[in-house]
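The chain below stands alone and is given in structure tokens; this is the form predicted alone.
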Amino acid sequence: MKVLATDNLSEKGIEVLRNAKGMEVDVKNKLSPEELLACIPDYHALVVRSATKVTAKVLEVAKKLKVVGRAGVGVDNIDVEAATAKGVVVMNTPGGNTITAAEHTISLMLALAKNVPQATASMRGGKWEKSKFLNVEVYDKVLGIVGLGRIGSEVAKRARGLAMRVIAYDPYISADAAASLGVELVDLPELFLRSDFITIHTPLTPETRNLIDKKAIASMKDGVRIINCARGGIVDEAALYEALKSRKVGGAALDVFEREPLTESPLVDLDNFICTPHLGAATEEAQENVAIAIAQQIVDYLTQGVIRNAVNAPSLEPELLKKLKPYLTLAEKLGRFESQLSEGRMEEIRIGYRGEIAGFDCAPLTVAVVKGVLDPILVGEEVNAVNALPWAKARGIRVVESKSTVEEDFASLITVGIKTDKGRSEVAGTLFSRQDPRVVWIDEFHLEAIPEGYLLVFSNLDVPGVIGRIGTLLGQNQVNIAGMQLGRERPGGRAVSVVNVDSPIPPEVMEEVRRLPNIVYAKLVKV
């Protein structure tokens, strides 16, 4: 596997990649867009920071590319939608720079409150302007945090240590989780109204672009101070400039900007504005942490198929992966099995989780089922954990998931049903000894079949001689039977059999099987 690392990735991360078996690593810093387009077709993985732009055009020519790793949090320099369409995993490192980003936020807040940069510049100019730089305390002030994720939570802890009153807006966190941090959850208008200081810790999305605009600022306290160490574009810089000039906003500290690098801006001429050149993650420790983390994530994905911290695919932590890995195998096999049994134009995939397995996050299992269903259909295309669900959606196939922790016949059971324009069918599977996949029913027929290799699946009327004739026919055509399982509704009724065979059954032999007396259907399945 060939890996390309750009943007001056820390040498510690490069070492992780180079020490991995089967990895060939090239380091090419400061690539122009044209140079990246020219070389990317040779690589299976690309590791970037914020400078390299991974555009749709880059992804289009990157025929071998399997994963893009971002050494950091933000992925706005990567076209995630285009990557998803191409089946390319996009990973980031959300925890690697959490502490340094929180520390930088607190540093800017204190520097803003105490006029540290302005006073330093004044003294360097040979002045002693003590009265000019009258400052404010942060003690007992209200800090409003927009986004109480990893970084926002760390900021809250530090602000509580400064005896600030902390409120936060985050629609994706529970009141209990916020209360455990000593934070009061409020809606956004209330946060704007009550805060003395406002700090932003959300990603840049269409919903958060220009979140702090003219209208939002007008609803804030007079003299409010605003800090942004998250992403440029969340604060409307033109609106902020006017508010700083009028002193509606008492001060602002930005580490990120709408356009970077920032070399010219009217903001920098204001005496109540301070700034840093996107230093929120720029510590040696943070750069090493994110480089090592993304390198190990890429190694794990390329060598073991383990996805962690992906922004466009379900991720699994190592401990959970150990528990779910046998179920991932089972889920994909059930999807492949049921896909090849169903007939007609596919409309819906219905997946059920019963018993112990329903207590886990089943999103990766659902993706595995859908991948298994689509694999036999989309011959010649690479279906993976990234593009399986989008491909199903694009083809108008609904994916429905249900859960029940009630145990029935098995401790854990996964059911996969497919609805087509010709009808419905369903299979179910479980693990024996917590690791061996078994198909335990096909429609209403119970059995214990091993889903491995080539399987002859047939339904017949339960009369003497059917199985013997099939065995004779396979033997005459040099097809060896490795095992067999049978399920029936009642003596003399219908039955279903699954026969494991050591080699593919030729199409003409399958036709002979179908023509045998009392055969309802017969299919060759490859799992």
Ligand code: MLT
Second form
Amino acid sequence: MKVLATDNLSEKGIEVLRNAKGMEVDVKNKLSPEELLACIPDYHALVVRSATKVTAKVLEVAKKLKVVGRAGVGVDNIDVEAATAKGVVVMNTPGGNTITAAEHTISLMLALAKNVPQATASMRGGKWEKSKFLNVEVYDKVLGIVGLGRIGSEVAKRARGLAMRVIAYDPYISADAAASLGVELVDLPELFLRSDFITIHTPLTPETRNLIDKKAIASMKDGVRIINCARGGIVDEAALYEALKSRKVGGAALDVFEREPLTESPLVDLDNFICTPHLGAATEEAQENVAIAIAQQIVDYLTQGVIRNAVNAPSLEPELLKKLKPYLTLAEKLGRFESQLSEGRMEEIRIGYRGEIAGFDCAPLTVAVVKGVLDPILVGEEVNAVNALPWAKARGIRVVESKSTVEEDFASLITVGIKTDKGRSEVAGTLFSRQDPRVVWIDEFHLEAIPEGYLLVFSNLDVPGVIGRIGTLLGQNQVNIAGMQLGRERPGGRAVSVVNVDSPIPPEVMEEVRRLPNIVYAKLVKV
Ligand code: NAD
Ligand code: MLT
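Requested next: the structure of the form predicted together with the named molecule (the form predicted alone having been shown above).
Whole complex next, starting from this chain.
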């Protein structure tokens, strides 16, 4: 496996990659877009920080690429949608730079309150302007945190240590979780109205773009101080400039900008504005943390299929992977099996988990079923854990999952049903001895078929001679039967059989099977 590391990834991360068996690592810092396009087709993995832009064009030519690792949190420099469509996992390292970013936020808040950068600049100019830099305490002031996630929470803890009153707005956090941090959860208008300091810690999304705009600023306290160490674009820089000039906003500190690197901006000329060049994760500790984490995640994915911190696929941690592995095989086989049995234009895939298996996180199994269903249909396309669900969605196929921990005939059972414009069908499977996949029902017929290799699946009227005739026909055509399972509703009723064969049955022989007397349907399935 060839890995390309860019953007001055910490040496500690490179070491992890180099020490992994079967991994060949190239370090190419400062690649131009053209150089990246030229070299990327050779690589199975790409590790970036924030400088390298992983565009749709890069992903298009990167035919071997399986994973893009971001040593950091924000994946704005990666076209995640294009990666997903190509089946490329995008992973980041949440948490690795949380402390550094929270400390940076607190530093900027205090520097802003105490005019530290301005006073330093003044003294550097040989001045002693004591009264000009009269400043404020943060003690007992209200800090409004927008986005109470990892960094927001750490900022809250530190602000509580400074005896600030902390309020927060985060629609995805419960009031109890906020209360445990000593934070009062409020809505956004209230946060704007009450805060002396406002700090942003959300991702940049369509919802948060320009969250701090002219209208929002107008609703804030006069003299409010604003800090943004999250992402450029959340604060409207033009509106901020006007508000700083008019002193509606008393001061602002930005670490992130609408355009980076920031080369010129009227903001930097204002005496109540301070800034840092995206330094929120720029400590040795954070860079080592994220480099080691992403390197290990990439090694685990390429060597064992472990998915950790993917932004476009369900997680599959080593422990869960160990437990689910045989079920993943079963789930994919059931999907492939049912896909080839169903007739008509697919509308819905219905997946049921019953018994013990329903107690686990079944998201990876659902993905495996959908992959299995789509694989025989999307010939020539690589369907995997990343793009299976988006492929289904793009084709208007609903995926419905249900769970019941009640055990019935089997300790664990997975059912896969497909609804098409021509009707519905369903199969179910389980593991024998916790590892051997078995199909245990096909529609209303119970059996114990081994889903392996080529299978002749046929339904017939349960009358003497049918199976003998099929055996003879296959024998005449040099198709060896490896095993057979039969399920019937009642003697003389309908039956379904699954015949394991050692080689594919030629289409003309399948036609002959279908023409035999008392055959309802016959399909050749490959799992
Ligand atoms: P996180 O996912 O742990 O937290 C983000 C929080 O924002 C979540 O709790 C989420 O519920 C909340 N949120 C989402 N949409 C929201 C909305 N519309 N309004 C209010 N809250 C909303 O992420 P994190 O690790 O805490 O990172 C936060 C931000 O900081 C990200 O943008 C990340 O890229 C950035 N970051 C910057 C630096 C830097 O160098 N300046 C370093 C690390 C992280
Ligand atoms: C992040 O998203 O992790 C930060 O912005 C830091 C970085 O860009 O490396």
